[in-house]
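Take a look at this single chain in structure tokens; it is the form predicted alone.
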Amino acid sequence: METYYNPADLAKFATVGEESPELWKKFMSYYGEVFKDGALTSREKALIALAVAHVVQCPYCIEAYTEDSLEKGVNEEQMTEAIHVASAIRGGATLVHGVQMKNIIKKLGF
């Protein structure tokens, strides 16, 4: 099946960082650091991190987190729970900024 984005090319991402070794060993060194056990386990990380997939529409993300929450002992049902969290703040989001559309509404007289 041939899609847009190439599950291939999740193995491909460490060549982003080829052209600006420097910033790419920073960037990696910083994201190692944040899924370390912390005030949250890198099992919560990892969730968030899921969620946060898809509110961003990161096909990569979602399959990696996804993989990544199994291995910590994730189950379905949490997963799919922690989408609905993330669609229900990304929902309320774009509502709120209706406030913004009265507010010029307003301005403009109308």
The other form holds:
Amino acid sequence: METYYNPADLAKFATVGEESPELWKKFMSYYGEVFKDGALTSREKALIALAVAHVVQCPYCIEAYTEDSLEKGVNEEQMTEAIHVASAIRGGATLVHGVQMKNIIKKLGF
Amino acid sequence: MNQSSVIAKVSENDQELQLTHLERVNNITPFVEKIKETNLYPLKSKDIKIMQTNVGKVCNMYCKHCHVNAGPHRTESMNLETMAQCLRVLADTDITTLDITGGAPELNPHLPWFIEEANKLRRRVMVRTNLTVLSQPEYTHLMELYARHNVELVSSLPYYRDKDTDKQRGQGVFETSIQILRDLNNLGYSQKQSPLKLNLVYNPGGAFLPPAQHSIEADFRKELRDRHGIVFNNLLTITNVPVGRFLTFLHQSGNLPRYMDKLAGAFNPLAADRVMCRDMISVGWEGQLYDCDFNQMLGLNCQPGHIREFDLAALQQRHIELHNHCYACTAGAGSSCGGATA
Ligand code: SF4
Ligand code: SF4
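Could the form predicted together with the partner chain be given as well, to go with the form predicted alone?
Full complex below, order starting with the chain above.
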């Protein structure tokens, strides 16, 4: 069955750099730096990436950072808590926009 | 028995079929070709310091990652004569360490004698125990024997939580392991100022690489101390080797090409230089000699091929038998029976 997302396509990621190799090189070196141990450990960064991957709903990133988290010794309970954080922020961000809705109601109503 | 368990049984025991599965992975550079890119080919033994003796395939457990395909259904067990031959070699050479593995070594009835005799030779004696066997009333006394003879214990505990450990090793294994670890601590194992050493072994719960040894060791130390009051010396991380039951799992779950690609992609020349087979010799339950326990399970004999023909000088010159499973020893931080290598 044909689908938009194919797991094998992840390996073709580098082809995206073909038309603008300089930008690609800069992005990749930046990306590599971001995930190194720093003020946050690379494990903490993998969990943040996993949570963000769920918010942006990127199947490639979800696969990559689930595996990366496992390889950093993270367990399923910890990964689940990370995506609950993502879900809470996403849900909270939706609800807090209710303030905008209320402002409009107030402005337009009697 | 369903169809898939029939396939599992056949492939776990068939060494040729295992090698065929490993050879057929065509998305990677064959290991032998890869090692030729370094200056390590042909890979040679350096100095044999460790004799790792597999005293049998009988085990009380049936773990998913087991490269031995050990279990209660196995019957292979080293006899007294072969053990005596191993001891003669130890007496005649400067091999410093006798590393006893299995199966569950405790299920070999000659184990106590083997340990006592090796101890008389003043060798460092290690036993790889699965812990749970020591909870069975017939074997609990072995803990005291281990302590009396200063046996270094290496115990598998895949994770510091019950769920992950039990998924890999069987229901209730974590809890039983914790009880035994507590008993060992009470006997002096891993206590300050005690010479008794107890190392734990982490291995991944599936087709992925282990985390950095120091980082997961810190987690184990904290969790086991805070939740269970348990102490240990070191945590060793070991990469799952695509041999035996783990190879069957990879094959049947469709993970084999991906896992091999991962291992090959993480090839580390420094780890290749430090593979454990260069410092050890492995002895099978019938006395056959191999480069390591994995080659043993694949039937890749060395020359001379039997403990009764042991020739240290010749074996120290030997070329190691390499195959695609060797990528597990050279991936990332490396892997050996002593944990990470690079
Ligand atoms: S991994 Fe160890 S404890 Fe588990 S079945 Fe194999 S020999 Fe037994
Ligand atoms: S699998 Fe055995 S022979 Fe191959 S590199 Fe590892 S220890 Fe050496």
